[in-house]
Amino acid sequence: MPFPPLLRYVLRRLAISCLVLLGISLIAFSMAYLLPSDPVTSRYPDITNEQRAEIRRQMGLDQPLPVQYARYMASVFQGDFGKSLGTGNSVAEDIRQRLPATLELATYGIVFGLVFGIPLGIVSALRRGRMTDHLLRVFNLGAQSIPAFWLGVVLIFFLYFQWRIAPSPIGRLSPMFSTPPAVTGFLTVDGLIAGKFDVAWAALRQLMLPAFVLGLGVVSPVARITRSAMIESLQEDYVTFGQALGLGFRYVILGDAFRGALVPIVTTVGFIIGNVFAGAAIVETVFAWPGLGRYAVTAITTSDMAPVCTCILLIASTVAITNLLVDLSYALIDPRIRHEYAR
């Protein structure tokens, strides 16, 4: 019995994604191999050359690159991503502990970017060529131009050191509070589930600044693509016809016009999700956020390449899955694309 067209499309995309991930793993592993730094020297700087050679032999670092890569991929397919030299734990265990922190930060950052970016884009399109449009475009340009690390340091300096408004950047939760039982991994949600509203509020306060810095990088591209897509959608015949019939603003603009602009907006959001996970490393480092980004940065500085390769694979997998979900969502948005998928 032949597979339905949509299922064939999904299977084909998954097969292509597996090949892409295989290529990314090869590039990441090769770059780690070609780096001038040595994980043995970084961890044991005072040992002799004979001791260094013996440790490299025990770790398998004296073998050729193809042999090391084959051994690494064999362990990956078995669910073993190696052991971190810095923490002494398995990489899988380290990721399991740090992934909820990155997911919570990325989720709040993306939600912040969408909540502000989409309305700004709609307003800019409706006020095209006017002062409001020019001011919003200047704001978008400025938001996109500000480096995340610089903005984070400035906010910490003024809001914490100078004015004592924000909490200290010491991670997800102040030591004054006990961590609630893990249900979702999001401390703001787990605190509410456990009925510890003070813990949820404390976790939210710790999250505000890093989520704002991360989300500000989402606002600009979302606003720009929403403006462009809405301007094109407002010129469609069905929007003009709805306005001629005297239909309400909400029905014509927020209904017909916005729905017609959803495809490029969803496409942009799909690309942004991958960028957010990759860019979270800078924000997590600045705010001492115990997530995957900071974990990868620490591993790079200590030449601990097993966590680095695993984090790269994880981010690449997130991008591949997100792009697939974005393509499938087109069928829910546009009936023409749904008909094309059915063919």
The other form holds:
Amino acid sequence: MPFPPLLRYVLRRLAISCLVLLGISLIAFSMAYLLPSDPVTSRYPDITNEQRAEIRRQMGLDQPLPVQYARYMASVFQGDFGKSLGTGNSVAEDIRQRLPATLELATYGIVFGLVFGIPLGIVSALRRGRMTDHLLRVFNLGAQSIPAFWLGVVLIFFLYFQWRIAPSPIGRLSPMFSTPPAVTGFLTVDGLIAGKFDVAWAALRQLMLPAFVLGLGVVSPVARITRSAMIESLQEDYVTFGQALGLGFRYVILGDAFRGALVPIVTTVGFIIGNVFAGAAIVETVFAWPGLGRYAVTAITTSDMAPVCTCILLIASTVAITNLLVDLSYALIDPRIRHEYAR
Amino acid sequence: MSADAPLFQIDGLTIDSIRADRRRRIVQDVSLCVAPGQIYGLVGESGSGKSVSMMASVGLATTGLAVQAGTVRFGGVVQQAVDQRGLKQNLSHGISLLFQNAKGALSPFLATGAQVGRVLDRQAIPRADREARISELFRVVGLNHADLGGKYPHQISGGQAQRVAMACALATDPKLLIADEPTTALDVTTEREMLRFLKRLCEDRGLAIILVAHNLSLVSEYCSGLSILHAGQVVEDGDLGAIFDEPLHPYTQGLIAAVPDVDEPHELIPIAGSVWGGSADIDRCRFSHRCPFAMPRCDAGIPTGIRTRGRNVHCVLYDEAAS
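Show the form predicted together with its partner chain, please, the one above being the form predicted alone.
Now the complete complex, all chains and molecules, led by this one.
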């Protein structure tokens, strides 16, 4: 056999992902095509019908759908995602500018969600049915019930307008600072790399509120799945036997029981990551964050279809890749699954 | 050591189960006494409370169980059974356990050698000796470390898994091994092999073993002492030979009448009825509803400390003081 089994599995999964993405591109493109709004009219409202027909011919909009789709995909494969009517730039350029902002925000939000959600779930499971567990569950329910746009606005009102604890919500970095040279695209990291600690700190302060709001939506689902998966794995015989051998908390609870709970946790986190990118649109709008979410929202409201299609493809690719990574992580977590894959 | 210096002694262990605000006494006033180097049998039907008593006696009572009373004496130290956290200290300091489901008892995430190794790490073994000690433990339980040390539990057989579990248990250098139905999941030939091996361990290392089982005839081959549990109560306990030669409690008589004998075939007589499922506050004899000798006094409670003909029997039939 030319490839080792695990690699074969990855290649097969990648091939399937590509098919899925192709299907999504077709749906996204058809949606754009079927929408009642006409990009030519919304761009040039005061032109005659002849002029409009001429522009449509030049843009290829008079061709049938399959031809338009084929042309679109051909250019996508060459890295040309079309032009945004709103910004006047190529979509690829627009995304290159905005993706780091969203990635940085989402990363901090997810990390915040995991750092709080997982320990909360573990403590809840260990103290199951006691006061601590009940309090944590009420907190989770509350955290999940608060809409992000409302929480964002309330936090800005109190922490910025009233108490001046938080910086003003004007995006990634206050104009008082110059952006450090881009290495990772993460301002907090780039600031540290450039040795400009004040810039990194200022960027971190800008991030705190939006990342908190975005991360709070991650905390509860993660805590909930951690709790239920831990309750289940704590009843496994290997946990009892580990305790019977006098092995401590680190081995029995964090080593075995948590690892036993990790497969459902990772699966849920995989789903959540897709949601976070969708939720970022709201948070970015509230905090004037110059990211992809706001770009997509603006594009949708102005019928700017090239960016919309690209954003859909981008989010779909993220979800597909995340799912693949989640599946592969099972093999790392559990040797039983590893040997199953290797067959 | 003499018989009057027991290694492990449970006294008056009483446990309630609390499920959905319903309290049930599942273990009532259970006592047993194991001498150093002795193989002691704990026999009872499923649900008679044998595993629960054993787990509670080492501080591993599960949630939903409330230990009400009792003391546990190990190595000269007496501890209250209510203090489960305190009892846990005995684990890895002289007491080890084996379970029925050995494959499930081993961590699925570690190779078998590493599992034995991490138990050794708790004993402050010098780094240089560690590998040698692991190999030695594998050899003691009849396995080859070089062959099996790198394999995961799902890659080995049930018998091998039970041996690895035993290596883990022995790594704590125990004085007492509580084996909770250690062979139930194994096939008959492996079962014999395993029990012979336990017996040898007992002889070689002076290890005491509590063998928890539902198979009376199996226990009778290996143990010298025996407790018979029914519905959370000890019905008869003491010297195995004495009990087998002349069972006194009606339940024991029924159990032994139900053991097939190849040399002297006799009709097997099943015990009528099923295990008692009463509520918490009933002190009555829980066998009386199945007992052919039941009398009104059975409902008043069971007598304790009737010592006669080499064993204790907990039945009013032998309560001469009262009759």
